[in-house]
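First comes one chain, alone, set out as structure tokens in the form predicted on its own.
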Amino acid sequence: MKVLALNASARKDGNSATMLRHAVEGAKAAGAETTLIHLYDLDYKGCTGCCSCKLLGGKSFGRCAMRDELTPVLEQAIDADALLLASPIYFNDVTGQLRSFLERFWFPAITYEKERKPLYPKRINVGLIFTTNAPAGFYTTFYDNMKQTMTWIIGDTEYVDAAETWQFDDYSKYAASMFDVEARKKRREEVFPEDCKKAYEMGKRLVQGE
């Protein structure tokens, strides 16, 4: 089984990337072949609305017609058996890099036909990882909506998340007095490892099909 993991955080060692690595290790433990890609390493943009992916008889029907560094990643995603996507939450949404990926991954998969049947050749299991500074439960509605959309277009989807995450090595150097640093540190030491375990187990489940 092939698993594609996409880190949509600019930080390769941040909270999102750390949880993603645990999910990848879970997938490997279940016997999967894994590939990890950092989206911020790539030069690409979001959907331009050309609608070539919906042109009947067109050479790009059911595929994004744009050609840039995201093109091979999209093909890998369509060919994968499972996907792991990780992103911090910025202003009530995933990062721009993930949003641009999703626009070009989701839009070619669907048409405006009455049946609304997805075009990709197979269903793909998806695991989503979200991290945020906000309190636990703050973004549950957003997470659920993302899961619903992904399930409809791509395949069975689940998610894990980490809240009130540790952001700075030294909070005193930043304009961040609203945070209880000791509480954040305690959560980093006690709760975040459990969040990583949940990511690991999700990675395993995606491969095992449980």
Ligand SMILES: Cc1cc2nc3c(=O)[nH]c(=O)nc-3n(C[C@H](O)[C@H](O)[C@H](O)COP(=O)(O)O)c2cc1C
Given for the second form:
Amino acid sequence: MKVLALNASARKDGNSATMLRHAVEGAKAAGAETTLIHLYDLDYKGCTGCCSCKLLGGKSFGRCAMRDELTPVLEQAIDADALLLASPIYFNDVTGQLRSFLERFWFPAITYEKERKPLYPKRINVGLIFTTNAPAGFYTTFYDNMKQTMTWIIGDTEYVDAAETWQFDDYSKYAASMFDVEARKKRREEVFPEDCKKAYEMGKRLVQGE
Ligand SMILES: Cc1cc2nc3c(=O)[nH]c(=O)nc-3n(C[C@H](O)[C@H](O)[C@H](O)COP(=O)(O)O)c2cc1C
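Write the structure block of the form predicted together with the named molecule for the protein whose form predicted on its own appears above.
Below is the entire complex, every chain and molecule, led by the chain shown above.
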């Protein structure tokens, strides 16, 4: 079983990447062959709306026709048995890097035909990871919406998240007086390891198909 993990945070050792690594370990423990890619290492753009992916008889039908460093990643994603996608929340959404990936992953898989059946050859299980400054529960509607779209277009989807994350090495050096640093530190030490465990279990479940 092939699992592709995409880190959509620029911070390779940040909250999202840390949780993602735990999910990857879970997938490995369940016997998966895993690949981790940092999306911020790649030079690519979001969908340009060329609609070549919907041109009947066209050579890119059902696939993104754009050619850049995301092209092989899209092929790997379509070929994978399961996907792990991790992103911080930026302004109430996933990062632009993940958004651009999703535009080019989702759009070619759907048409405007009356029967709106996704085009990829097989269903792909998806595990989503989100991390936020906001308190737990703040983004549940957003996560549920993302899960719904992903389930429709790609395959069975679940998510885990970490809230009130640790953002700065030293909060006193930044304009960040709104945070209760001691409470954050405690959460980092006590709750974040639990969040990482949940990510590990999700990675395992994704492969075991429970
Ligand atoms: C540009 C930017 C926008 C952000 N917007 C939000 C936001 O809208 N809501 C929120 O809860 N946290 C927001 N955050 C905080 C991050 O989501 C949070 O610190 C996250 O855990 C960072 O993940 P990382 O360590 O993987 O980079 C923002 C951070 C940045 C840098």
